[in-house]
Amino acid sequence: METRPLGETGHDSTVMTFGAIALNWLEQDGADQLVELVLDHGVNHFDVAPTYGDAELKLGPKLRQHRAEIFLGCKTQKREYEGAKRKLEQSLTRLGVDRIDLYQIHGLEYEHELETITGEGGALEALREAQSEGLVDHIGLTSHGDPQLILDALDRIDDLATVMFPLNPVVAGKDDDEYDYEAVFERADELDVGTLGIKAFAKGPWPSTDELPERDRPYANWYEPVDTPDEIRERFDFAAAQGLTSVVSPGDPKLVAMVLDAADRYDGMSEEAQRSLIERLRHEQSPVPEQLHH
C-alpha cells in the first residue's frame, strides 16, 4: 500500500488509516481478526479514542503484539490541563502501551474551546508536558467544524503535527466558506502539517429518526455511508487524489474490507474524473452536520 510523509513527523503513513472505532462493534476475537486483516494489507497508521466505546481495550492485545508496526493516534476531548492529563493516562492504561505516537485534541467545534485549550491551564499544556516526558511523540488536532476555526488553530498552535478534517466530493462541491476544507488542506500543506481525511465515504446525513430509527440503520456510522465496492473505491480515490496524507476508514467494520481493497488498488484519479464526481454530487446534502458549523 502506498505511503506518504506525515508532515514533519518523520513517519510515512499508509494512504489508508484504520479507524479503530470499528472494533467497538466486535467481540474480542472479531476485533483481533480485523486488526490482523488490516495489518496483512500493510496499513501502518491506526486511530482510536477513549470515546469509541471499548475500542481502546479491544485494540490493546494486537497493538501490544504488533507495536513496532503501528503508528498509533489517540485523542482527548478534554479542554483543560487536568482533564487532558487524566485522559491520556487512562488511554495509556487501556491500550497497555507506554507511548502514543500522535495525541490529538479531539473534535474542536467552538472558538471558546480553542481559547481554553491554548490558554493558561489548558489541555495544550498537558500535551506538551506529556511530550517532554516521552509519553507522546506528536500533537495533532481533529475537527468536523468550521474550517476557519481549524485555520485559527493552525495559526495559534505552532507545534501541530497533523490536522484531521472532512474532505469528500460533496463538501468539495459547496461554495460556502463553512465547507471550505480545501483552505485547511492548503494551509496545512504550506506548514508541512500532516493531513488526515475523514468522512470520505459519507453519502449524507441519516434520515430523521422518525423516518429511520437508529435500530434499523444498517451501518454503525453517525452518517449514512456509500456501501458498494465501486462507490467505496471512487470515494477513496477522490480523497487520496486531493493530496491528503491518509484517508481514515469509516466506523462500521462491515465496510473495512472494501476500503482496504480500494486502498490497495489506489493508482490516482484523473482531474477530469474528480471534477465529474464533484459535479454529480455537489447538490447532495452535506454529511457534515450543520450543528457543527458556527
The other form holds:
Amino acid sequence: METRPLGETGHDSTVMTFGAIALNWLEQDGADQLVELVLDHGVNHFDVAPTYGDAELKLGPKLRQHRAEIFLGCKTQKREYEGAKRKLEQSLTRLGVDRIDLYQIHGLEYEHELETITGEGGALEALREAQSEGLVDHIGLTSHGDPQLILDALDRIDDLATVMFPLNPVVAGKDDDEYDYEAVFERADELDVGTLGIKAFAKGPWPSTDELPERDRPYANWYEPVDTPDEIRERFDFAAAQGLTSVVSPGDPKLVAMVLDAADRYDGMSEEAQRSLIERLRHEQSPVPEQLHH
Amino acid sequence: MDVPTTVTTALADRPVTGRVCLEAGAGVGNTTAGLLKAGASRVYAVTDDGEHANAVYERVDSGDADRTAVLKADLRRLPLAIDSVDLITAHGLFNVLPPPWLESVAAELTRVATPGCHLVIDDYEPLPDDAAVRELFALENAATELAEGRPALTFYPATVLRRLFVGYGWEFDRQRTLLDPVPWTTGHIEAHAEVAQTAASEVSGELGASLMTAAERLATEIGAESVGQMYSVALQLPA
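Next up, the form predicted together with its partner chain, please; the one we just looked at was the form predicted alone.
Every chain and every other molecule in the complex is listed next, the one we just looked at coming first.
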C-alpha cells in the first residue's frame, strides 16, 4: 500500500489509516482478526480514542504484539492541563504501551475551547510536557467543526504535526466557508502539517430517528456511509487524490475490508473524474459540519 | 451561490477580472455566478426562457446586482452593441440549439465581441452507443420534433463547434476535458423525462400517450447514469 510522509514527523503513513473505533463493535477474537487483516494489508497508521467505547482495550493485545509496525494515534477531549494529563495516562494504561506516536486534541468545535487549550493551564501544556517526558512523540488536532476554527488553530499552535478533518466530494462541491475544508488542507500542506482525512465515505446525515430509528441503522457510523465496493473505491480515490497524507477508514467494521481493498488498489484519480464525482454529489446534504457530536 | 467545478475549471485560465462578460444561455445562472465570483465588471446573462431569467435574477446576490443584467432575449438577435463584450461563455448551451441555429448564433456572438474577446464553450460530446440515457434523449427529441418541429438536444463534438467559430474569425486557444464521465443524476434524468412528457402531451392520439408512458418508464429504469464527456473549448478573436 502506498505511503506518504506525515508532515514533518519523519514517519511515512500508509494512504489508509485504520480507524480503530471499528473494534468497539466486535468481540475480542473478532477485534484481533480485524487488526491482523489490516496489518496484512500493510496499514501502518492506527487511530484510536478513549471515547470509542472499549476500542483501546480491544486494540491493546495486537498493538503490543505488533507495536513496531504501528504508528499509533490517540486523542483527548479534555481541554485543560489536568484532564488531558489524566486521559493520556489512562490511554497508555488501557492500550498497554509506554508511548503514543501522535496524541491529538480531539474534536475541536468552539473558539472558547481553542482559548482554553492554548492558554495557561491548557491541554497543550500537558501534551508538551508528555512530549518532553517521551510519552508522546507528536501533537495533532482533530475536528469536524468549522473549517475557519481549524485554520485558526493551525495559525496559533505552531508545533502541530498533524490535523484531522473531513474531506469528501460533497463538501468539495459547496462554496460556503462553513464547508471549506479544502482551505484547511491547503494551509496544512503549506505548513507541512500531516493531513488525515475523515468522513471520506459519508453519503449524508442519517434520516431522522422517526424515519429510521438508531437501532435499525445498518452501520455503526454517526453518518450514513456509502456501502458498495465501487462507491467506497470512488470515495477513497477522491480523498487520496486530493493529496491527504492518509484517509481514515469508517467506523463500522463491515466497511473496513472494502476500504482496505480500495486503498490497496489506489492508483490516482484524474481531475475530470474528481470533478464528475463532485458534480454528481454537490447537491447532497453533508453530515459536516452541522452534526458535530459523534 | 455554489459554482459548479466545471465552471470554475473552465474559467480558471481566462481573464475574467474587470471584463464585461456575456453568459450566452444563462440556464439557472451557474456561469453568471462563476463570472461574478471571478471578478467580472459586468455580466449580461442572456436566456430566452422567462423562468430561467427569473431564476438567475433571484440567484444573484444583492451586492452583485449592479454588475448583472439579466436579459430575456434570443441569442440570434442580441440586444447588445457591436464590440461590447470582452468574454463570452456558452456553458451547456449548444446542446439545446438545433443545427440550423448554429450559424446565426455564432455570427451574433462574433458581432458583439470586442477584438481580443475570449470565448469559452463548454458542452457534451455525443454519447457512446451503449449509454442508457441515449434512449431517453432520443425519445425527448422525437417528442419535441413532433410537437415543435425541432429536436430538444443535439450533442456536437468539440471539433465541430471549434471549426464553426474558427470560420467566424476566432482563433483556437485550448481544449480540456471537464467531466469524464458526465454524471446524469436522477434530477437530470427526471428533468429530461419531464421535457419529453410535456412535448408528448402536445402530440395528439395514442402516439402522444405512448411517448409519455415511455418517458416515465425510461426515467425509472435509468435512474442515474454516469457516461460520456464534457469538454471546454476556448477561443479568442484577434486583437
